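First, one chain by itself: the form predicted alone, in structure tokens.
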Amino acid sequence: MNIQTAAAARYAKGSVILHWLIALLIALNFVAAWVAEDMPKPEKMQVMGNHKAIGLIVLALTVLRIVWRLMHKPPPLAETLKAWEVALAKVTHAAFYFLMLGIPLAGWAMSSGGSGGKPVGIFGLFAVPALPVGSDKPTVGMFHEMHEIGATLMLVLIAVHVAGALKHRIIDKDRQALLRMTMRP
């Protein structure tokens, strides 16, 4: 494959900054959470400010990614691909667009009616206000379990997402599959 070649069949690189940071704070937050399980109260409430603003962060961050991939189209799947390869790989992606936004979604709303409506600090620079939702206890569990769910399917999803580039590069000795999403020449 020449050079211009494997060029065409990479992202922009809007599109591969966007995927690094969006899952550099996707893993900051799975620890954040992970960590916060266990500490005392006037830390856990420190700790779970930064994963409620980079949870915002990521949602926003996300649009974005949806605007900028209308704006940009994606390279072309390796023709070596079975049916069944392409098929999961859109479905895969359309789940993590679809986590990416629900995801925060959620925990902003069930943020929102715990805290009775009051906004999301995004670091000390400004505040997002609160979601008009109700903050009956019903409502704001029902928002707390669509947030740990796709918490849940999230991780299933990035070791799917992993284990199908590491099948790429490892079983199918396909190099470019990686490459597709860096910002090499």
Ligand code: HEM
Given for the second form:
Amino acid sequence: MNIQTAAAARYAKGSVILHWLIALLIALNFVAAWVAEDMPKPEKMQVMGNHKAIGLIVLALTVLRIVWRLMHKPPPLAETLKAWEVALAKVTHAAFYFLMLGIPLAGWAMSSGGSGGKPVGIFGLFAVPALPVGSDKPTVGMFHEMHEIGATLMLVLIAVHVAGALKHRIIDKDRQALLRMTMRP
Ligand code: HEM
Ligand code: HEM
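Which structure goes with the form predicted in complex with this ligand, now that we have seen the form predicted alone?
To see the whole picture, the full complex is given below, headed by that same chain.
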């Protein structure tokens, strides 16, 4: 394979930027939720305020990413991939998009109901209104449950996704696989 063909099989620049920006923000949000758990109330409120803002930014960026994805075809998959690898990648990617929308939406609904309709501040810049959901315990509890189960599922997906990427790089010694989600030098 010459350099020209090798370099051609990459995602569009916008897809690459959105992939890594969203991945970073999701990782930050897991860390924020975990560290907030053991904090005293005022600090916890502060950290969870940032968690909510970051989560809503992930939601907005994901909508943008899905629109972008519909407008930019991904590079064709390597012909050397086995059918099960293609199927697993497709299912994992689709489930990622579902959870990248579902987790923040459930969080937003939980926060809206739990606070009795308080808007979510985005780093003091502006506020996102609450969703019109009930503030009774079962409703808030249901969104909490969805948020938590979604986040747990996402951890499983991240493990599968990263294991897949490393398998191509380390076991199959395929340098191109990871480079697909990078920008041209
Ligand atoms: C929270 C973390 C992450 C999320 C939510 C995520 C999500 C996604 C999604 C949805 C796609 C499919 C893109 C599309 O075709 O529309 C994708 C592709 C990809 N991701 Fe991630 N990702 C994450 C972290 C990572 C990490 C840590 C790595 C590297 C170790 C990685 C490497 C890749 C690569 C190489 C592709 C391209 C797959 C292909 O060749 O088709 N991702 N990711
Ligand atoms: C990238 C998106 C997000 C991820 C990955 C994420 C992940 C998590 C995780 C792992 C927890 C701890 C598990 C639990 O106790 O439920 C949590 C808790 C929480 N999240 Fe999120 N979250 C996201 C977005 C949001 C958004 C957008 C909001 C609200 C606007 C939100 C509000 C909350 C609240 C209020 C809690 C604490 C629940 C409690 O224990 O009382 N999250 N989140």
